[in-house]
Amino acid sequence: MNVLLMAYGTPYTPEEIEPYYTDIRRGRRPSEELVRELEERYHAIGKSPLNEITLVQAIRLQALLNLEAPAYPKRLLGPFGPRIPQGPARVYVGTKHWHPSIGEAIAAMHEDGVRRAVAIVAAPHYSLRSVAEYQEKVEAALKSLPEPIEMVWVESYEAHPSLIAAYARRLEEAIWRLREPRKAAYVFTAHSIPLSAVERGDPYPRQVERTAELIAKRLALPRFSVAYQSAGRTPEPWLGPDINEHLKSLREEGFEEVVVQAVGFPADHLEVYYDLDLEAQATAQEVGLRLIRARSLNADLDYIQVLKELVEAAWLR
């Protein structure tokens, strides 16, 4: 069994911020002002652990897949024998905007003789601006190979029972810290996308709302809402409500405590540490709102179990 595990990627050093930002902008070099702003954000959080978390996710997923080999049904028996992976499961890491890149990962897979693999992004919701762009990069890399690799995709898993349980477990931990849980507000966040994508039928907002609904139902929350964060620096309108504006509205409605859970981001990174822990927290303090953020899934074993279940199910298609 072979797996291509993908994540956004992040620069390792301050010197890498500008080329990283250029890659995000599809080769268009950002202005000095934009680069300086991003450098300041990274400096404010200290360091983004996203690359390290992704690597640990891959290591643990590979270990779990090799620890428990799945049963293969007879329907996989074809004219050339059963489609059973030869040797241990192997997980490759490819990032969307830095190194190891998706192209570098697929090149390594080809060198190792991989001819079939499961492709999965460490993000539960499909969007034209997220998973679809990963798919474009994978397809571009595959076209450069002398022999094909069959990719079986896990495109989304917003309602996977084990994922909902993992998120609910962390939200429950945050609830224990509330003074009055029944009077608190509960907000689920995800990365904003341009409204133009939503108008083209992007399922992303519906999937985010579905994740929020299932977590809220599991914990019998008295109320909940969805807000978006980390909108791009472009003139076009982005999906809202913005988390900071939403926090102000909650205070105006009389709420004194709020729990925020970033369901669109399994791993801690810049947009969790800066946009929520610094920026949103500052907004909350400014308006007199006590904000508690539920911890992220990161590379915890319950999230690795989610990935394992998804990968195994996809491999058997």
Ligand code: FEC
Contents of the next structure:
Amino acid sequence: MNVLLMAYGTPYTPEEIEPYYTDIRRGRRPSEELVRELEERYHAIGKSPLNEITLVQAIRLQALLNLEAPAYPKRLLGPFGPRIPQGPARVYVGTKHWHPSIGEAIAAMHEDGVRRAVAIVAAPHYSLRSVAEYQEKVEAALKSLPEPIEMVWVESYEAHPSLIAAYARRLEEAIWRLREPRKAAYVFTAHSIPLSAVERGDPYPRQVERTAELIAKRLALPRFSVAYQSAGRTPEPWLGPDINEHLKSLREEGFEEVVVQAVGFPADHLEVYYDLDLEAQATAQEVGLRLIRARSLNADLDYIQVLKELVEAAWLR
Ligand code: FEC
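One more: the block was the form predicted on its own; return the form predicted together with the named molecule.
The next block holds the full complex; its first chain is the one shown before.
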């Protein structure tokens, strides 16, 4: 089994911020002011751990797929032995905006003689401004190959039961820290997208709401809402409500505690550490709300199990 695991990607050094940002803007160079502002955001968080987390997700997924492959019966191995399980499953990493790029991953797959693979993004919701753009990059890279590679896509997994269970587990941990859980507000967030995509029928907001509904149902939350974060620095309107405005309204409604869970991103990165832990936290403190963020899934084994279930089912299609 072959897997192409994709994620957003992040610059490794401050010098890489400008070309990375230019790639996000499809080759249009951002103004000096925008670059400086982004550099400041990275500086404020220290560093985004996204590339490291993506790599560990890939290593663990490959190990888990091989651990359970017929060549490695569980009864012989027991728990992991001293060696990382090797076997027929190979996981390749490609990032949308930095290195290793999706093109570099596909070139490596071709070099290794791969003819069929499952393609999956480490983000559960389909959007014209997310998964569709990964698909475009994959298509462009495949076109440059002398032999085809068949890609079986996992386009979204917003309601996958193991994903809902993994998110619910993290939310439950956050609830333990609340003074009065029945009186708290529960907010699920995802990255905002331009409203123009929603007007073109993007299923993204409906899928984000579905994830939120299922987690809330699983934990029998008294109430919940969805808000969007990290709207881009572009003049067009973006999908809301924005998390900061939403926090202010919650305080006006009388809430004193809020749990925020970012369900649009499995991993920690700039948009979690800056937009939630610094910016949204500052907004909450300013208006007198106690904000607890549920921790992310990152490369924890329960999320790797989600990826494993999804790629195994796709491989059999
Ligand atoms: O840690 C890191 O360095 C990377 C964090 C990061 C993730 C991420 C995920 C998503 N984005 C999505 C949509 C857009 C759209 C634009 C856009 C712009 C940026 C910029 C940075 C950035 N995004 Fe992002 N996004 C991350 C980081 N994103 C930096 C550029 C500065 C800014 O505008 O804030 C607008 C593009 C344009 O200008 O044309 C649209 C979506 C996701 C979730 C799915 C995924 O992870 O792929 C949707 C992580």
